Amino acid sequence: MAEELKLFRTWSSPYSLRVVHALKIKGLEYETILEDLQNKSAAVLEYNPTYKKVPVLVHNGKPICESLLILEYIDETWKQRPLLPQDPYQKAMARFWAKFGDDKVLPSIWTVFISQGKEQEEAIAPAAGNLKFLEEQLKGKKFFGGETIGYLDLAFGWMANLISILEEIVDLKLVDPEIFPLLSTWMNTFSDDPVIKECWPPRDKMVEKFKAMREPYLQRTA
């Protein structure tokens, strides 16, 4: 009996893209169901009644929620092309830095994006400080996990696409190659990987979407 694999996601979500990239790397066939977050389907509300959000991966009728947990599930279920390190300590560290990315890096960069003037200037230092931690993690490595794309690269993958889009919108360089040479190189290498590259959403649509998302914040601070 063939396995049923469905991914409920939106076209632009960086969290959903983590799962898309993992499924592609593993060479898995799956069905994509694109959701409208303003009008969520009954299926999403059924499969994720707690948070009512995507991504949701449904494997033979069983839903798995939260993108980082989905990555681990995929890696443990399909053993080809491992994503997480096998060493327990290295695996724990990968989880630690992935959580750091979601708890610290993304919110700090988002704060820079949605602010302006003095408030934006004050937000840059914390964001740069968080990026410095990631720069340190890349010393002597092509990817965060070594020589091939792994779990932590997928966790941070949003940076390779979204940061340049946010930079374009606010006309500000957050990841300066002279300050973050390793991180800058990693972003380009990851983004240009053939498997990764084919999954990126259209850049013009992303710019349009995030410009619209930023506007309400600017109006509140004007």
Contents of the next structure:
Amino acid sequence: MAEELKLFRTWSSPYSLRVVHALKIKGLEYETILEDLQNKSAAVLEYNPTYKKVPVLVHNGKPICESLLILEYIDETWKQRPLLPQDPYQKAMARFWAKFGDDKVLPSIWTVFISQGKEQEEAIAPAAGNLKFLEEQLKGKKFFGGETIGYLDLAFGWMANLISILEEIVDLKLVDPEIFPLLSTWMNTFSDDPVIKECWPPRDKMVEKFKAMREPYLQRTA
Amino acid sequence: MATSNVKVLGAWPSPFVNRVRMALKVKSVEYELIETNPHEKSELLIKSNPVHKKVPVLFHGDKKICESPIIVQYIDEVWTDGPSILPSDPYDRAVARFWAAYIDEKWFPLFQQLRDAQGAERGAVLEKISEGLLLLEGAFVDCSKGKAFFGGDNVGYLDIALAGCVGWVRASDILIGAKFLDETKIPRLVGWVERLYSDSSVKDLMPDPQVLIELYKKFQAVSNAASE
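The form predicted together with the partner chain is what I want next, because the block you gave corresponds to the form predicted on its own; please supply it.
The next block holds the full complex; its first chain is the one shown before.
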């Protein structure tokens, strides 16, 4: 039976990028449907009625939602080039840190990005505290996944993609290479990987987009 | 497989701790429960879970695993000679994980919001809880495929995820008189709850709602006194 694989995503979402990279690493062919979040397609609303969000992977008509769950699904369905560790403990650690990334790291970085003045100053320490845990995880490793890019690298891919863009906009070092040498190196190594590089959203468009996202927050305190 | 080196750090009222204990029960794994008061961050807790400082923590030999959904999956993957907790099919696994995450990220936190909500806000939260229950009823139909549990014939990952919360849902029900478990609205879930109380893996790990209410009132009294 011919596999039908579709990915509903946006051009810029870091969550969507995770899935794009995973599919690329696995060498899978699929159809991309680009979504406009202001005008979501009927398909997305039907495939993800609970959250009405992208990315959604549809495999032979069955939808899978939530990017980290999609990564696990991809890894369990297509066994070539494993993304998650085989060992249950290492797998548990990968899941733990991925969740930490989404629940704590990303929101704390975002807070620094959207705040100003004293509020921004106060947001820096918690963000740095979270990054310190990630720095620890990279000790002795090229990637979070070890020698090759894995699930956890894809989970943190948003950092490699977005951090320098956010830093440019707010003119602030969010991941200082002197304080986080391993994380900084990882961000470059990850970004330079041919598989990852090929699917990178255009930087100038990203800068424009995130500047626009920051606007309402600047106006609020003006 | 040696099981004397398995410990659970947690407290009996915690829905998240009970999930872990249910999973260990399914696998017939013996363990030591190290009771802790989750409202006081003991040194052991901070050392065992420096990132979140929360229970449960599973100790397996020299390994520490945190976050109940992650622990339950770990248990399933390590003790492979017991019954499976997660479905075998990748799509069914994705669906089970999806709903378990929904419970933890969107639905169960509503009960905390309910406790804190005042006046008109309460009505809005109650509405969201009921909507969530309808979604979970739908999830039950999809996942159970006509059988007794989300996991099919036996309790599985999603059963454990939701079963852990049932005691507190019923306690909230009694405290507020909301009738969350309404058989006219969510008949399948109501039937499922009843079956949980007969299932050997979970029935002894579902706290009595009345006991939880007493505990809650005691805690409220202590925190009210502390804030005066």
